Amino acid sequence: MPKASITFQDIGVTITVPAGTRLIEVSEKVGAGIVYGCREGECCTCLTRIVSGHEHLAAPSVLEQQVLRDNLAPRRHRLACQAQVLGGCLVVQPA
């Protein structure tokens, strides 16, 4: 099964995971400040900014795409919810 690296910018630690996994659940495991509410993708709080490595995600649902066009989303920030990595590094912040 192929693997990502996750790096969360806030607390300087990185990780590997199975791909399918979702950010939020790699950051409850380690700590890592991204805060959530609805873990549904409604409410946005959950948003991050995908410092790099942005092409190993999943594409965003038509769900994750309304809330982030919603509430004004800058560019290469997810909700950490719905973001799925399918391999790769990627370098997260909480945004």
Given for the second form:
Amino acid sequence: MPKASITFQDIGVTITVPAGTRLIEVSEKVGAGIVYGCREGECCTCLTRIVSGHEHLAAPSVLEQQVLRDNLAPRRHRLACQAQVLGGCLVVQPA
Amino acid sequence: MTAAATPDGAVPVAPRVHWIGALDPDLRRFDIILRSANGTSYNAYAVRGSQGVAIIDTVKSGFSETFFRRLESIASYDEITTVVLNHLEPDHSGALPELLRRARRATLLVSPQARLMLQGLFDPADLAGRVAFVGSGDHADLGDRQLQFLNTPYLHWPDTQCTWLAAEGILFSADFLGCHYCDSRLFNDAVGDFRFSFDYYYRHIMRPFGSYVRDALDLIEALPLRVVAPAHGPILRRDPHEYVARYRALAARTVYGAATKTLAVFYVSAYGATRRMAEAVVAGAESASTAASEVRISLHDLEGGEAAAFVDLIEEAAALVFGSPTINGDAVKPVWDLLSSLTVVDLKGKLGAAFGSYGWSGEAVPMIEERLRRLKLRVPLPGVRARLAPTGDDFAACHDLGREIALHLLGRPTPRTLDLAQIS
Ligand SMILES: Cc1cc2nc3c(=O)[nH]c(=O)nc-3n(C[C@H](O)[C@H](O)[C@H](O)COP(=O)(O)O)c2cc1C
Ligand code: FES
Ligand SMILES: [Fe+2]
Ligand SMILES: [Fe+2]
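Could the form predicted in complex with its partner chain be shown next, to go alongside the form predicted on its own?
Below, the chain from earlier opens the complete complex, with every other chain and molecule after it.
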């Protein structure tokens, strides 16, 4: 199965995950500071800064784009409960 | 003296600005979490310009009649061009659907964060084509005066905004700077002593959102304020800056200054096993701290104090470590009492960890870790469990846990590489 690697900068953990994993699933397993509320892409609690490797995430849905806009999210920020890792190496930080 | 609220009339706040809210002197419990000794008010306002009237906030349903009577005493519905809801909580949006039905020309202005909430609160048919989303930099034109908007999320709902009438120096501040205090004399220079209510409201409603409070204060302190007109309690027209300064003091962080990180270890122990583990965690943390002042470490027996007394300490702490034995398949009550008292503080991003001695099943540590995660702490380090009397290895594991937490606080966590398949 294709793999990806995610580094959670706030806790110094790098983890290998299968492609298709959502950021939030990993974050909660390793206990990083990316936290969640609704898990349905609505509340924006899980806002995450993609420090590098933005291109390795599946493109945001229309709903995610709307929620990011409504919450005035800066560039290169995604909802961890929505963003799926496709491969490659990513570095992320809680927003 | 000043005009007091009569049963029907609108009360002038400034030229062409009126209070049209409602008094609720009988309320004693609010939003489940708050009490009030003398009720509250639902403050709504009308602002007239040369080209139209704006209504800012409405009232709780059940108080609509008074609100509409006051409104009708100073404006007709066809003059209303704008309705602003500074947040959508039902105590302020109760009369909104009826207001939009009566004021056919009016557009509802809310923050973008209100988009999904509108769907949850109202019939879409009432709102179709009537809503616009506004943020910092936008304004509503009333002809010879404008309303501007400040995006101030999470004070205390995600969609909270403040509305600024520059022409009169009035900030319509939603629940921010408000309180549950009912007095028909309405203005802070005329009502009774409401300092207690003001601080109490802050501590229960705004305190969990400290970082958002500080951001909002940055915006508000830059304004030439003459009046703060909140959605509950007295209108602050004498020395409004003093109330802003009071919020600044209440929201101030760190007794020791940002450079010092604090680590608090809490435990409960019947036979001393968990207590000795706690001491090892503290010793480990101390071993990582090169200069004694870098990480301040404290150890607390939860049986030695009330949960409420520890809450202030937790608000300041950068890391919280909890030790509990497992008793009847659970962590012990003093731990849960404390962990259920923390909704008034901002926990996001603090470090958390757990440890404890157990006899055969050991549920306490994973249950605490799960709770800490759901409270939005970071819990990167696996907890330590010791079967009955801790061994040398157990103490070493506690020591490592304390040391690693201190290193995290010092910005030098030991890098780790994991595979999801191994930790699932
Ligand atoms: C003080 C306060 C805090 C709230 N905090 C949250 C929250 O953190 N997350 C959430 O989803 N809803 C929150 N809400 C919204 C309530 O859950 C919502 O209004 C709900 O419909 C109330 O249900 P009830 O009518 O049974 O009281 C909060 C409401 C209040 C009054
Ligand atoms: S958890 Fe609510 S948007 Fe992701
Ligand atoms: Fe509110
Ligand atoms: Fe309110």
